[in-house]
Amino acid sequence: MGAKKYLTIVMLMGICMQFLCACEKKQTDIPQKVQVGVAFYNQSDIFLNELIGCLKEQLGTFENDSFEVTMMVRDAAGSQRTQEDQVEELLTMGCNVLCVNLVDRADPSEIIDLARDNDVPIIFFNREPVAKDMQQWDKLYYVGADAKQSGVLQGEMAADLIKENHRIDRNNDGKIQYVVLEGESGHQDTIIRTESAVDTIKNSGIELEKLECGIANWDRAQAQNRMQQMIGQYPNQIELVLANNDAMALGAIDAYEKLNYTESAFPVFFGIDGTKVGLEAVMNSKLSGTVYNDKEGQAAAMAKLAVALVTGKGMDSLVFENEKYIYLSYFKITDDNISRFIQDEDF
């Protein structure tokens, strides 16, 4: 074999080896493990617990013999400072993507800085940061639902029932006396859900008279106490209770039961979220309706996005608004369609 031909073969072999090494390096660069750190504001929130349970199930569907998915969860118990420390801990433990349900949606900068310093993307969920904060970094995303839609649907259900059942206007004065049980003071969903529900009822041609609005922080026990105060202030006058979530709607029912009111003297109650206990209450005709917050859809989107952010695969199959937001639709649940939903729940 001539020296020139031999040299050519050696060069070709070298190029092939470089190509094979490059391919091998490219393959090994793809992470074989997704470690999801989940930080949420308070474990007392029933909907969030159900959502996180769904997220764990959805993440599990991505696992196989060569690909591992783990999830670590931290509860901030309502403290922003605690949540910031927990996010730092999750990053130290090697989490390569974060799912954060903010304690204070208006104060995410410390958490964003921690994630950016470690080059770990964040999927915010359920509590949407303000728009300017979402622009702080290109690896920030949000998965949730449109709060206005939930209020509109709640208002539509209430308006339909009031028009169908004239006995709701118990004093026959041509207007509906109502109270609202609200989530946190100043919280985006609290304001939007309340305003859009009330406006929708009024826009349907029903005259309303507001008796009281009370903050109950999404909590059933607080709602019961607040409702008892309202009943004492307006005995036998309340005809409609609009609650920003199911837990508070159920707390309002608890108040009437504790005060030994007969069901014929109850107002009508509407919630939001479609939690398991909320669905049970609709099924048992205690709640007149709830608005289903699609926890399964949100969990599936979060899981898919988390894996895509770490592996770089699958982002093109996700549908974003403004390149950062994924919104799932709410839908109404009443006694007309509750049977379709309880089949999917473990009652």
Ligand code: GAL
Contents of the next structure:
Amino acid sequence: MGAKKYLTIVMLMGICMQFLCACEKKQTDIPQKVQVGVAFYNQSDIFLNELIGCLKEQLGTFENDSFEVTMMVRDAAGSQRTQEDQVEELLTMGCNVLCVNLVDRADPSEIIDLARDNDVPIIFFNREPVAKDMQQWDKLYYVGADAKQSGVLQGEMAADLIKENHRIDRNNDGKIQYVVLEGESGHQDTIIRTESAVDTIKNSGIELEKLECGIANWDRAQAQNRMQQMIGQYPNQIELVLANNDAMALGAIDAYEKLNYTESAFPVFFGIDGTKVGLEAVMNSKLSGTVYNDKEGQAAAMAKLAVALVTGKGMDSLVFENEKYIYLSYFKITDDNISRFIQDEDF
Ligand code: GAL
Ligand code: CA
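Given the form predicted on its own, corresponding form predicted together with beta-D-galactopyranose (GAL):
Up next: the whole complex, starting with the chain shown before.
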């Protein structure tokens, strides 16, 4: 090789090196972007609206000058088919992580296939897929809470109050006549909450008599309707109302108010969630107690996990059960501790 040719090659290599270094530098300078696609089952659900509000806040805490976090939300309005289309749309729009609150928790396959084809991980939340579906792919996670715990805590609060206040047994027959207002059938939080709340009260030595169980799909207006029917069927006989969530407990109270019952003739009511209005009702002593569904904790875990899945950093700071599940604890809210929460919630 001639000296001239050798020099040209060396110069060219130098230029290439410079170019490569520039590219590499530029790549680390590019702001990293986490695009979170959120798909949820129904906008009319009060608890979920509050949870998604918390998620937006939590994701915001990860943003800085060189790190962008966006969140796109889609409401499936109760249709699984719509949700599948929305997930496809979120993926087309460039989301690199999905948070999915399934409409039908037993039917996630289509959504899992879409995500897997695009190699985009899914964090399911609040509506827990069945265990075998969670095994369909290794990039599936779940963030939520243990349904059984919420029922047990609701049952403990009810048992304590019944033992403390003998007037709850209005007809003095030594038994507590009760009704249950239930969420959607087939939802993990419906079957398990009802069962464990009732079992806990019975195991504490209180005798219960079930009058009726009514489905009201987590919804205040449906619960009011169902409750009005029950009151008609069992006038002045209901002593305890267990509701699978606060919205339905409040619907039950609405029914008594609508029928012009005086407060002294009301049964006692228990909810679950600790929504803004739920906490207010505990504060005003309309609701005897609620179980706090830790939306702040769930949102913080989802945000951390979403960022970790995209950036590959921060996974070790999360505590998983069975490698895929994050469960946040529930806790009781009654007269005794409500003032602490009201302050925190900035009423
Ligand atoms: C439950 C919550 C209900 C409702 C439901 C929707 O955890 O207590 O209020 O939001 O999730 O899946
Ligand atoms: Ca009684």
